[in-house]
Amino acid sequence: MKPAIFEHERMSSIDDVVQALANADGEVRVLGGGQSIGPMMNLRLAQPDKVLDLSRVEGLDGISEAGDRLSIGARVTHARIEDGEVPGTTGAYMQFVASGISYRSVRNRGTIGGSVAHADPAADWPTALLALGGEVKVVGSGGEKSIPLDGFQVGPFTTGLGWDEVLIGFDLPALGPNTKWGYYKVNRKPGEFADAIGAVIIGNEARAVCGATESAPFRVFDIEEKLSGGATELSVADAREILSGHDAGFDDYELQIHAVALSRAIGRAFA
């Protein structure tokens, strides 16, 4: 398949970004590494009539750190954060998550930021971002601002992005060196989208991610309390009555996968 015609525009700043999104006039989707939105492109489930290119704005692969938080760039790559690039304890839980992202071709291209803001439920930094915490830094019209991670994800493909805003970073917590991290997903072979996802953190507070759903990924609050009390373990049952009492639209398979992704999940984290 081949893209429906469109426009291509090479950006050179975030402010052209943001004034031709201002200014736009039918349907523009912003460009990062490709990953995401070229193959919709491609099957002609997305068809803008104009793609805004960042691949040469300055500003958007930056990775640092200052006290307990850490700054990374939108355009920063998979692959970037697979080599150990990010620092610490939140590096060393981002590289695995990012070595089990698709294939190398692919993660030398695609972005942190394009695969949150394209919002696809069973991608992985959606799930893994939110059980850091921590928030997405965005730019529009009315200047710069955060917004934190719990709740950006709304819906499939659906995040709290202004028609006139770009993401161009994330400020996440720099975990300490105890804090203990679990993830695990399922899927059909290695490579492949994931059917579920479970992404636990546990250091200064405890947080446990239900991803790869219909929807948007979302934390289980009684996990976490029970992750807080002092447990080290959850079986595939207790996990599945806990998420029965979520309205997630699971049938018995994927309530299954689920509850054995996140046992699995606090399973690693505590191995």
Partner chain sequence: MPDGTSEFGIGAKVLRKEDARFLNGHGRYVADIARPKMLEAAIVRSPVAHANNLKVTAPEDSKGRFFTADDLSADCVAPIHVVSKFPGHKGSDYPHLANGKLRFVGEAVAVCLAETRAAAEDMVAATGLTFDALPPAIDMIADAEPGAPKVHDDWEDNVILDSRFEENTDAFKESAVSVTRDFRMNRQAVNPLEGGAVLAEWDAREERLVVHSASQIPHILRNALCECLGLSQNQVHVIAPDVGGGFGYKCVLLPEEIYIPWVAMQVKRPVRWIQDRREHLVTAANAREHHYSVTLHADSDGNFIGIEADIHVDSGAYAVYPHSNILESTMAGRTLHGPYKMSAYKVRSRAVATNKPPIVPYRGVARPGICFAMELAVDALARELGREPCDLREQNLVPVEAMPYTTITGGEFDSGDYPEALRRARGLIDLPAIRARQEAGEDDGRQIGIGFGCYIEMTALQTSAAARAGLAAIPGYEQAQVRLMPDGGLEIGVGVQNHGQGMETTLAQVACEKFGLEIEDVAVRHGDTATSPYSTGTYASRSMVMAGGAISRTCDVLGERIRKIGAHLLQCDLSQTEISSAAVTGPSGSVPFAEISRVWYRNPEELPDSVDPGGVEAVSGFRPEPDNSPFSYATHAAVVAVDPDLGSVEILDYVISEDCGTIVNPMIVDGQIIGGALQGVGTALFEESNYDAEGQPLSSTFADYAMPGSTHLPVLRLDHLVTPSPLTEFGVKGLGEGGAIPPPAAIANAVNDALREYGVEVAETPITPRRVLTAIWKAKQSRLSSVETS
Second form
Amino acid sequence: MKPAIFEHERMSSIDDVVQALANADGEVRVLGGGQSIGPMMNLRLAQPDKVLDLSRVEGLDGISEAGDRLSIGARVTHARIEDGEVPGTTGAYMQFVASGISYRSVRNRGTIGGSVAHADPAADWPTALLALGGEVKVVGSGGEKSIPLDGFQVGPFTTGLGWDEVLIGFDLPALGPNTKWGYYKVNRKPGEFADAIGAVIIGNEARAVCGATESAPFRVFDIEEKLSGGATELSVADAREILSGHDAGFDDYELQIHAVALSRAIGRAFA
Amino acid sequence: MSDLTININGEHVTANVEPRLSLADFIRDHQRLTGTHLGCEHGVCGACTVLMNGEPVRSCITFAVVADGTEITTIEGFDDDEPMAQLRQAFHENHALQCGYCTPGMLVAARDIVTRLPDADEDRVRLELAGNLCRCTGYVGIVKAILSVLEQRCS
Amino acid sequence: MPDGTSEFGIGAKVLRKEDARFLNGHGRYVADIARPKMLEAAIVRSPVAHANNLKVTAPEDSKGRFFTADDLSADCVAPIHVVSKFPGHKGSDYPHLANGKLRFVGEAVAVCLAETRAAAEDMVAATGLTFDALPPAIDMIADAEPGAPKVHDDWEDNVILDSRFEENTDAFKESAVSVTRDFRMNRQAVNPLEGGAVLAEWDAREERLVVHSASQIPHILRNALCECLGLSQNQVHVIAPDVGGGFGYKCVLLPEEIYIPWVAMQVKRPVRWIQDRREHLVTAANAREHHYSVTLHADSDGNFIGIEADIHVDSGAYAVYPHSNILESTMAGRTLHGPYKMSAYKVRSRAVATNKPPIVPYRGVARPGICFAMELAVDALARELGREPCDLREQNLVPVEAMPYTTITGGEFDSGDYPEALRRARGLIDLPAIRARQEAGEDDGRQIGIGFGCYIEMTALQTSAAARAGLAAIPGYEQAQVRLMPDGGLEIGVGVQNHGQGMETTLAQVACEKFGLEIEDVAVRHGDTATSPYSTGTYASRSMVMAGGAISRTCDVLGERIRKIGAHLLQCDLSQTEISSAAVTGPSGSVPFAEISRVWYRNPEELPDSVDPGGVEAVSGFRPEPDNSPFSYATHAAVVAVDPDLGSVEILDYVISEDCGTIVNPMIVDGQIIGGALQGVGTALFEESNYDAEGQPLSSTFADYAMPGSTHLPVLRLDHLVTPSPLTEFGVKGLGEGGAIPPPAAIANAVNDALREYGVEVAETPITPRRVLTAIWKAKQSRLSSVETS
Ligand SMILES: Cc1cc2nc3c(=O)[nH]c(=O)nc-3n(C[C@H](O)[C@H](O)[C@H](O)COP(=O)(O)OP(=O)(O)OC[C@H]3O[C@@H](n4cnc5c(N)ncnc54)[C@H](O)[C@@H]3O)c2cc1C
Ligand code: FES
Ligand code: FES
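Can I have the other form now, the form predicted together with its partner chain, not the form predicted alone?
Below, the chain from earlier opens the complete complex, with every other chain and molecule after it.
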């Protein structure tokens, strides 16, 4: 189980990366922590001609707070988030999510940017960050821009990231201390990818996300409305009812576990 | 081919390798340090766990070229390490190994637990071990061994 | 009988001699061995389950580095052909490399050699395959019938062996209550953490083939190599170094163990093949798949009358060497009764060939399936009778006063108190407390359930049983070679293979028991055909019984020779001497072993003329007398919580009350049982090798194949009964497999107990959340429709 041949280029700056992407000939992939692309390359499910190694690029490791915004660099690892480096309520929420992602030795390498760029439907950050709201910061040939997390992931393993763009970080809301949050991941073993995720955040606005679907995670507006209206719980039956109105391609079992995940995420938020 | 310089178990190593070479294969086949094992090569079993700059990582899904400039510690490199000595003794006394195949990765992960989480209780230890598969022992001895070292280090 | 006084003898908790090398990274598994100029192999494998007219196009520039079935046949390499003496058995060749026809996804087609494994995999990717796909046989029940796609063209149908076991069927008429159920145990992979591994080279100096393999059966592998490659026995040297778990997967021959050595001989360089996890999950998805249609009959008091069953075992495409592909179906057919008394028996059992990898005897062999079917039927009957399942078991288990007991199908239980094991498990798990807790209900809305599973395990397969089946490896007298070393220590050679069982310690304990040695003075050597006596190897929970017995008997022989020399040195009569504390003691004093050795090796001039020229090294053997197998047994009890919203199952408590006869090393016994139990939890709740309708495996990585982990069996308590077997040295019984047998039964019964208010019965492993919820919904549906119709 060894990868196909590829070239490895160590990048020294974001400009380097953008240029290398723009001049790409064949399949070129950015290498973050390698914790998703690594297994895929070993299995030869991914066979890039070239990988652009981000590990020496400056400026991707930052975590900073300015007013009610938080800025997190793409290369921040799950482990750093687990260890509480992100401040405030947002930090507490993200710490909870990070500690359920894989295992410590994967969290030490795997990055939040890589996770969102990879857009595995069963991964945690795409769902968790969609519930937070905020923006993805990218740089491409056309310069730097922000893309709202709403709609960033468009399908399984597909995002709004252009082929010549690199994800450099996130601009996220710093949640107020009274913000309630709940995150519920259904899986069979700690650290494994999710079978279903429910994520809710109830602050200035209420956001509720159904994750680990066949495709991209999606916001459940009917639930958000109830939460905004003061609901502090949601039965599994009601969650099922609401979710069955979404065209998520769920079979009965999937509908059930996603409904449970959302119902319990709300339960946790108000526990 | 790419050049790399790694410090493995205190020794400076330079090499010219294919980019597709994993850190695990570099350690095992090129450096002939075969204590680090491969159980899955896709990040799930933990048999290949080594320390990179003091933190546990999966050497099967870390390319050797990415480890350029880092310090790597493999199971062969813990001779003067107190927590590892304690763990080895505790693994021995608690029958925490049978075939021994998972053991090096398990010990490296266990060392991370006892040094990073001094207050861990049994549930936490079991949770942290979820990333290391052992097909033989059923984990009872492993968990006991780690708990006993946590206790020793506490007092 | 051991008196328990020897510090390192039978019954002592001796820490393992083998630990140090593993703890320090000095274990040596096949993949850790590299040879100068070694080539790495990667294998082209079948992408389809069933096809004919296979044509292979070699990658460019691969001459001398690419081998197919044509090359094997040009060199007259014989395929594996496993026979059976059972009438009606259909035999087939197992080609090492597929020859025109493809019979399962993952079947080996060609060998690619390169300097690195990665480069060899590049060659695999560049290999062209064409074939005409055929409809596959995937479903063992449908495909047992005429008209199904045939796995082997020259067979009439896919039924490899159709066995019927019928006794006293008239008695079924007396049945007052009967329950009928279907049970399924799905296919899984064995998954030792180290997969298969072979490193072979022709040693020109020794003029022999040297094969390192991760094998439980080095001597049997040597037999196979000789048979297939036409070599003589002394031209083949097989070494099984440290082996990273086996569990039965490595007690059968892998095709790679033949064709990799052959390829090494062609290229005149060492060749290494290391099975990766995907190869393992695809090509070794070969354990457990059973289906049972069972009717259990009882009289109105709940006394079992007998059992009727129709059993299918999905045996895959080929028969494996040496244990064949009918071990499971015949064992399931013959011993479905488990530990229970009954007077009538009518079981049909079919081994069915399908387009899947060949079945191998995974830990417990057929018994996890047997136990699952029987024990779930017992619980179903208890519900039918309104009885506590535990009581119904107690009433029907073979009682202690009936021992030794001849079963309805002619098996011979040697000893034990089966009901007592059940009572102890019931006590430990505190059945009344659980029932009270169930009454009270759970705050978190989960449902609690308790379940039991009882089993018996025939250990150390006896000569006559293997001979009756006509297996290619029939165990006879197991031998040990025991040598007093020049310094007075012992070196022991055995043909069984240690791959985690701690035998370098426990077998040494046997010698310590006999001679009063310190454990560090005894070294056990194994896993090398050049240095150990012939053996059929490690499988069937036989090593401690057989090799331990052999060491004991050989120590008797050697002890007498040592005593003779001692008597001479002590100037007394042989009859006045005895051995203790590694010395020969007589009326006038004692002579330590080191002194005996000095005289034999260094100062032979001091020996008497009457000395036995055989010296201080002996080989002798052991087999149970009479030629029967000791039976281990146990009751497992589980308490689970089922989340009725998610269908998930959590094990809250788990108790094992077992009897493996005399315990050689309590630490290692516990370790074997606990390790087995977690594997059983895997079978019960997690592990499944799924296939689609085309026979494509859907569980080819650890992301798709769920392994049990550190959080899944958090509480486990053990209790030991000790009933020495009358058949063996010291009264030991085998125990390596037992732990893995009843967890699926105990856990499924607990789940069904938890869900009894829903009227739900799960009847299939693994008990996944999807299966639990589907069962709950189905039960609801049928209740609704029965309300509607009434
Ligand atoms: C055993 C195991 C279990 C896991 N379990 C979970 C889990 O439970 N939940 C979960 O969420 N994840 C899980 N993961 C995945 C893990 O979290 C990864 O770290 C993460 O998904 C990818 O991050 P990475 O930095 O390693 O990305 P990489 O693997 O390096 O890259 C992934 C993809 O993103 C692209 N990419 C990376 N960085 C950038 C960037 N800055 N800009 C543009 N593109 C980029 C790459 O080109 C590649 O296509 C698991 C992984 C393993 C091995
Ligand atoms: S070999 Fe690296 S995690 Fe399994
Ligand atoms: S001891 Fe064998 S895998 Fe852990």
